[in-house]
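Given next, in structure tokens, is a single chain: the form predicted on its own.
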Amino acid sequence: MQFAINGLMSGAIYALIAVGIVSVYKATKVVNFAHGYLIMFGAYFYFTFAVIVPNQPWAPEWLASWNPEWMVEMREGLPMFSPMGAILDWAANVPRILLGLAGALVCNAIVGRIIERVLMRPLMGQSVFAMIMVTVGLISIMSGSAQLIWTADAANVPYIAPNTPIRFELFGSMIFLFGTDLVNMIIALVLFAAIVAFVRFTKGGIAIRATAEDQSTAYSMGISVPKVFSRAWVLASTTGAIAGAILATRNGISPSLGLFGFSVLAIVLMGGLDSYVGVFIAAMTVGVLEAMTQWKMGGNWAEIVPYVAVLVVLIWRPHGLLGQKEVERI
């Protein structure tokens, strides 16, 4: 039960990352191989605004550590590792956490907008393969840029939520969780549901779906296809910023964080490139399979689970679990 719950929490993070890949594909028919590195940039932006900026001499003291008198009084006499102590430690970092999230969202949205405007838009109407190769080239550019700007040293960032230990019994098994992992899962699920609702029920979402179906027809119906492309890339970048901040709190920050995107790309192929529901099912399934493999066989075997799962599914269903089957008639 412990490993199954851990797997579900990991699956929620996978789903949040995957929604950016699906959004870009639905609007542009381009598989963004560099999405993992957009996530890495989001993590570094969170690090910049939550750690580097508050520690500058010109930054206000309350930004680095917010400790009002009432919080100091509450902290007095608390035992070590108490839940209240963990909450107060998190509360002291709330200003820098909020600044980090806001900075990551804005900066990553700008990066996504630049990529779409400078690299992708000039290729509109050209071969989809050329656009895909641009995203492959972005991998090296973004990885090298991150090392030049932030260096390759690993670093840690403040937790988004209180890291309070939670213990409870479920079906006779004692379960141990951390509060921050639970909140991360809730954030990921809420954002995933919000994006699916946006694409399904709003005017902007309908424009994305129409453009994915047929760009020429969408143009003739008055839809601005370039704006749809831009909206999809910004959406992928902002969700990537949140996912990057969450991954940074779980795994720390380093340029290798971008490699995480390849595992999620396998999950997207497994669920179906154009299906949010299929990707969600695949993400949760892979998360649980990874956890169970780690339980029975160790962490090294767990790393290959997404790739084995996608191979099995694609042999059975080449278009993914719920992906749309394309039929061409001559």
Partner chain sequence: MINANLKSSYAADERVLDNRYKQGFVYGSILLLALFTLFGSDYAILIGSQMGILLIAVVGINVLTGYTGLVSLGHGAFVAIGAYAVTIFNNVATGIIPAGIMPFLSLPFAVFLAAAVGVLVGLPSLRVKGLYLAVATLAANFIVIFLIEEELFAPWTGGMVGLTTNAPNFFGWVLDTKREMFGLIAVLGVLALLAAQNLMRTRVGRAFIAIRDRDYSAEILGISLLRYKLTSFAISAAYCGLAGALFAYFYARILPEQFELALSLQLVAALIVGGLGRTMGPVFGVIVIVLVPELIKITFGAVTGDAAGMAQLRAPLQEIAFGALLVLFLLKEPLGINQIVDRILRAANRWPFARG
Second form
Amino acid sequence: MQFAINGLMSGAIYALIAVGIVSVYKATKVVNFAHGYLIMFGAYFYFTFAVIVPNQPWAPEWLASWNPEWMVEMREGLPMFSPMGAILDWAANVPRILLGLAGALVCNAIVGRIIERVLMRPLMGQSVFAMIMVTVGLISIMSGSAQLIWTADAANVPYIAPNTPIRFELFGSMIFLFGTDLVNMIIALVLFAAIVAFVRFTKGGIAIRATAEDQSTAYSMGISVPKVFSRAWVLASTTGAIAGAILATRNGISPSLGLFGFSVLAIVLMGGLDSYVGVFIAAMTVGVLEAMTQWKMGGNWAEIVPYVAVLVVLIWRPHGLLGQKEVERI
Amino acid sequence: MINANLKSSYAADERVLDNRYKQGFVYGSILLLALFTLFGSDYAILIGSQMGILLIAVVGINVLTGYTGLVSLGHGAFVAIGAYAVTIFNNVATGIIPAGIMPFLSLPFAVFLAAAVGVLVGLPSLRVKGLYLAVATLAANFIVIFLIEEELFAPWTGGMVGLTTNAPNFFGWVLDTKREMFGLIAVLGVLALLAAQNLMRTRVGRAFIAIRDRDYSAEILGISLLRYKLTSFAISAAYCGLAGALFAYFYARILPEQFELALSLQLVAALIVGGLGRTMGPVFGVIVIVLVPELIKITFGAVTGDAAGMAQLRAPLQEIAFGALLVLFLLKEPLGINQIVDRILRAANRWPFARG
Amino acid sequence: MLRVEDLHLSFGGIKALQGVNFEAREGEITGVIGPNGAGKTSLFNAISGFYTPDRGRVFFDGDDITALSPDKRAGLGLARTFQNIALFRGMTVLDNIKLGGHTRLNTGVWQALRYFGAAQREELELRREIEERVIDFLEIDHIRKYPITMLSYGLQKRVELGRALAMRPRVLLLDEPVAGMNREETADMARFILDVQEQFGTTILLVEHDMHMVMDICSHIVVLNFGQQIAAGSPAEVSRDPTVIEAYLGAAA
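Based on the form predicted on its own presented above, generate the structure block for the form predicted together with its partner chain.
Below is the whole assembly, all chains and molecules, this chain first.
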């Protein structure tokens, strides 16, 4: 039971990352192999604005650690490691967490836009193969730049939510988890739902879907296809920023965060490139399977779960669980 | 289009090197290669060997991606299989098989094993296309490397720390210098190119291109997609297996991390930079993809004077240059260097009459 | 030679073919006509093996080929061209036509890698045959080295016919061979089709919208409408058939 819950929590984060890949694919027919690196950038931006900037000498003191009078008072007389203490620790970090999130969002949106403008736009209307290969090239460019820019080793980053341990009973077994994981999961799920709703119901979303269906027709119906492209990329990079921030708190920051993107890519294909629901199911399944594998066979084997799963699913259902089969007209 | 070279038989028209400039270019290159083997500096030989090993693998990728149109981002795995197969075969068979004939058995073993795994990995290609295949091969790459690293197989593969390898011994002639190894690599490299070119001018190669260009149309001409896609996978994996075996012979040690995704991407990038689906594409691509990081290393050393703090910036710079090269070619010259060279050769053939 | 029996085909709720029965007789030209969406191309795809019919069977020279894959059918001698040209754009005209010879050649991978020897002999023999039998015949010798993308639409159609001829087909399916062509190109193509039938004795089945051409060169015509076969017979019979006239002109007022 514990493993199922853990699995669902990492599954939710997979889903949040996957949503970026699916959105870009839906709008532009390009599978972004470098999405993992976009997430890594998000993580590094979060780190920059939540840790590096507040620690600068010129930064106001309340940014690094917010300690108003009432908080000091409340803290007095609390025992060590009490839930309330954890919440207060978190409260002290709120300003820098907010700054970190805002900074990551804005910077990643800019990065996404630049990628779309400089690399993707010139290839519009050309072979999809070229666009995908550009994202492959992007992998090296981004991973190299990250090492150039953020040479320093990443320190601890503040948790997004209070990290109180929570313990409860479910179906007769004891469940133990951290508050921050729970909040992460909720954030991931809410964002996922919001994006799906956006694409389903709003005008902008319909434009994306129309473009996905037929680019030239959408263009001639007055939908600005370039705008849809850049919107999709910005959407992907901002969700990537949040996912990056969450991952930074969970796994720490390192250039290997980019590799995470590949397992998510496997998950996306498993679910079906153009199906949000399929991808959601796949993300949750892989999350749980990973937790199970970790439990039964050890942490190493968990690494390849997504890859094995995708191969199995692709052989059984070539277009993923819920992916649409392309009908070929002859 | 001008077709100024008069031919009087179909045989003459079917030749690959159908004009003097192409002949001069190819025979001249082979001559230079021979001279280079004898007189090149040690450093140049080292770089040349790297290129040669990579070249054989890229020729393999070219068969699959360039000609058959199946994208693979996992061919590093086949290089790994070749490298490990030849080493493990050697370790297991030492004492059973005389050292002098070992390479004649271990090399084919490595090549065939890679081809067999290639067929296995190629199976999804029958049902999935393009992207799905790229990710399926990528997944295969991760799995193969994982299995090599896995403790369960460590007695044979050495796990994370890898294996020490030995130099090949042909009837008692041990190729234990880099220069001798380069000779072997060069000969096999030229043969690999020749074989690929031959393949492409027969029924099998045409079937590959047909599948790439329009698969249903290929079927209607009697080309079995199943058979030819798997054949293509097997051939390309075999090439990579050979490259891997040479890699193991050339270096003193092999590590699993050398065959990870980065290698797979490097192979594809070299092909794109050189020219997708062209015989000489891999040659140009490999030269660029090996030389550029090397040049960065040299200039970087000269500029910073090897200052300690700056050295750690070099690897990321090389990485960026590699990605930038790939992106630049995709944006500016998607047909690769081969296209540029072709243009020059064509102009030379027509000179002094027409340009362009 | 080629016979379809009670062919039914549907995509989801759309019934593309509902009980088509006819035979293309050996050495003759049979035309399939019908308004847009009548199921003509679906019929071709079912005959060449891309679609599996829900019901009914396809016979080739008396053998049931309903379950064979497209490439196996090609091996038996069933060739076709496509409505929207399906040439290999990355190749020259010559290579495209050479592909037509695929099923007749035997070079395996090992021979191909060596080339010199058996593979070379076979290639040169193929080249000679193609030059004499296809390229001269279709009068496309001036463009043999051109890449497909450089050719006009009419020439591309002709090269596609050439590729099918290189298969030495026993039955040739032509899907709208003159669609989109001007009068002169149409006349040329009609002449080539008749020449193929006369010189090689090939059984030809063609789908076409150009009524004049169909009436002129076909000896037997099948009319489809909404997936149903509404008439069959000689050109003269079909053009008098009231149901055909209705399908084409609408019900008489």
